[in-house]
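This document opens with one chain alone, in structure tokens, the form predicted alone.
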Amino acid sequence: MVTRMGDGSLVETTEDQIKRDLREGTEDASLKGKVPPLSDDDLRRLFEILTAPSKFVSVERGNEVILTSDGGILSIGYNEEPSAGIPVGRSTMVKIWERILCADTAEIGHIDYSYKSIKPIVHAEQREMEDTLLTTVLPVFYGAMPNLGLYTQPDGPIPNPSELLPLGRIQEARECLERAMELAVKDMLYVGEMLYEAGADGIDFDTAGAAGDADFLATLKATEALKKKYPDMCVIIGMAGESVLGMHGELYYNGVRLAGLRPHEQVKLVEKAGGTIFGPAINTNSSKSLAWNIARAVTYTKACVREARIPVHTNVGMGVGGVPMYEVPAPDAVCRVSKALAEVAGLDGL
């Protein structure tokens, strides 16, 4: 049988190995979120989306899910790379995401997609929601990432402490991390509230916890802060991994300690910072094959999904979420995870 590699690369495997690479990918994923491993009947539904004959599979009806984007129409301009190279701004982009992709929500950032970037020209990012709410009919959310590295040197005010802690200077390296939250909490509140003014239907902060437990707080105060000015804002909370990293080690939200949390612990404290949706990251091992990976992404989400008051839409571009590490990953691959995570793992959006 022909399957991939979670690094996008063709292989050719047997029955035996697929059905032992998924009870590998949930036994990981089990062991090291310490959350139930999958029964034997969604592993056997796994083994069944894998091995579908057709190149390109799809969920059964009535089974659909939402979609959202992280900057999704970039990729049709010549924002980024790799994109289809449409010489359209941003407006015309969501009417392209809407009108012939048929998407059901989307979202505008700018190419500096962080929320320190987006400061000096918010009043112009303003402008481009208006314009493209008066000519649309979807959701339209506003996202960047919060990045707290943008505050630290060489590009921001602050000591860099990823150079203070090889030095042992541990202490001042958590200071810095604290102060460059701080910075970009008013960040993300002033940019936030002006899109929101400007009628955006959400904000998404992207790549949560990316620079860890302190890019993770930053955010949670944020939404916090957002939401008891606008009650009914929608936030959307997408993660950069599957675990929280403790660049600081010491904080904490609600009491709960965020150094080493997985989706399953991430997604309480989002409900209790008053997001609307939870979008977990799982990170791909490009060494393994795509059933293990989808195994593992779909123990983590079903897992998330379990404990979650909220919705989930698991995040799933390359190298998460079980989607193969590749800059342009294969449609066939991507269509198996968004089925398994969908019908076995059961999360409400992708």
Second form
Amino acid sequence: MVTRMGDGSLVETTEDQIKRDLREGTEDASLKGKVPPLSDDDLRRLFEILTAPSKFVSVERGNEVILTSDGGILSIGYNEEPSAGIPVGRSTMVKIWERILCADTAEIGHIDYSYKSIKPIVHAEQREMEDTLLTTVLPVFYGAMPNLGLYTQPDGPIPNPSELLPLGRIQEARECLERAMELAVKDMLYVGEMLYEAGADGIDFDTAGAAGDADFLATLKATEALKKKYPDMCVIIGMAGESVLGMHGELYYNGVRLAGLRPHEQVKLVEKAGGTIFGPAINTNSSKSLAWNIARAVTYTKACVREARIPVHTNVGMGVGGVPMYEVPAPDAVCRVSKALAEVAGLDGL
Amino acid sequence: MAIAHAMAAGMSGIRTAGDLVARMQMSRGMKIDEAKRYVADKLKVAVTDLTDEAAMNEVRRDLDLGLVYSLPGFAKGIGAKFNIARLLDIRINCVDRVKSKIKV
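Having displayed the form predicted alone, please output the structure of the form predicted in complex with its partner chain.
And the full complex, kicking off with our chain again.
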């Protein structure tokens, strides 16, 4: 039989190899994440999904889940890379997303997908949001990344911690991250407020933690402040990776050290901050098989769902959640990820 | 890729009741099963009807909740969302803002 690797390539394999990969994938997640491995029954269900003879598989009737996206509509237009290059504006993209794709939700974002970059043009983003909301029915988020990297030199005013750390200037690097975090929180609040005032159904803090623990803490603080001002606001937090990188190492939220947190621990802090929906991101290993990566993603995600009181929508873009790390992921692999996560991990959405 | 996910596991948005169930997750933080039950109760349909295109097309027409096809005489865009907010007993941010603009 054939399957795919984590880089998207099609390879010959055997049933025994798929079983071995599934078991090794769940054991890897269990060991690194300190979460229970999948049961024999779960592994059997994953094996059936992986080895289903049809090219495309889907969930059983009644097991459908909600789909949210980060910048999804931008793949239609001509500004995002990669994108289909169709010359239509974002409001039109949302209508295509709603009535052709029939997505459950949509998100408007800017090509320069960071809150800092949006701040000076937020008025244009508000207008786009207002226009879109008048003519569409589905819920529309506004999304961007906290992206702490933009606040450090050469892109921002603060000395770069990545340059200070190799010089052993650890305390200085930490102070720089803290200053960057303060600036990021201000921008996330400003843009979040402006877009909510324009009518957005929700705000997406996407790729949270990309610059490490300070990036994640900025997201939690911004969420907390936005929810205090707008209790009805929906805030979705999508993570950058399965483990929070300890670029600072000594940052805490609600008494919990952020460095090294895994998805089932991250979600508890997102709940405390007032986040409405949590999106864990499980890294795909491109040199391992689809079976190995799916088992690993399901193991992490199932543990996260078990801990969560809020809905969990796992990230399933290129290179996360078991989806192969390839620009055009094959639907035969993508649909198996969807089915496995919805039915075995018990997700609320993708 | 989004199309593959939508076909494999999505609720199909306004073709069925995907947007409505999403709104319950977003406004009340409901998990997926609770959100489906809530919407089904409000629409007075079975949970299994929520992803049945034939059933939901009729329901959406009857309740004027917005349709895939742009048919004359049916609520569209913000008009459909006024009906959705009332039916699901939730606040929709843009609906509230339009109300404040037109002093309703």
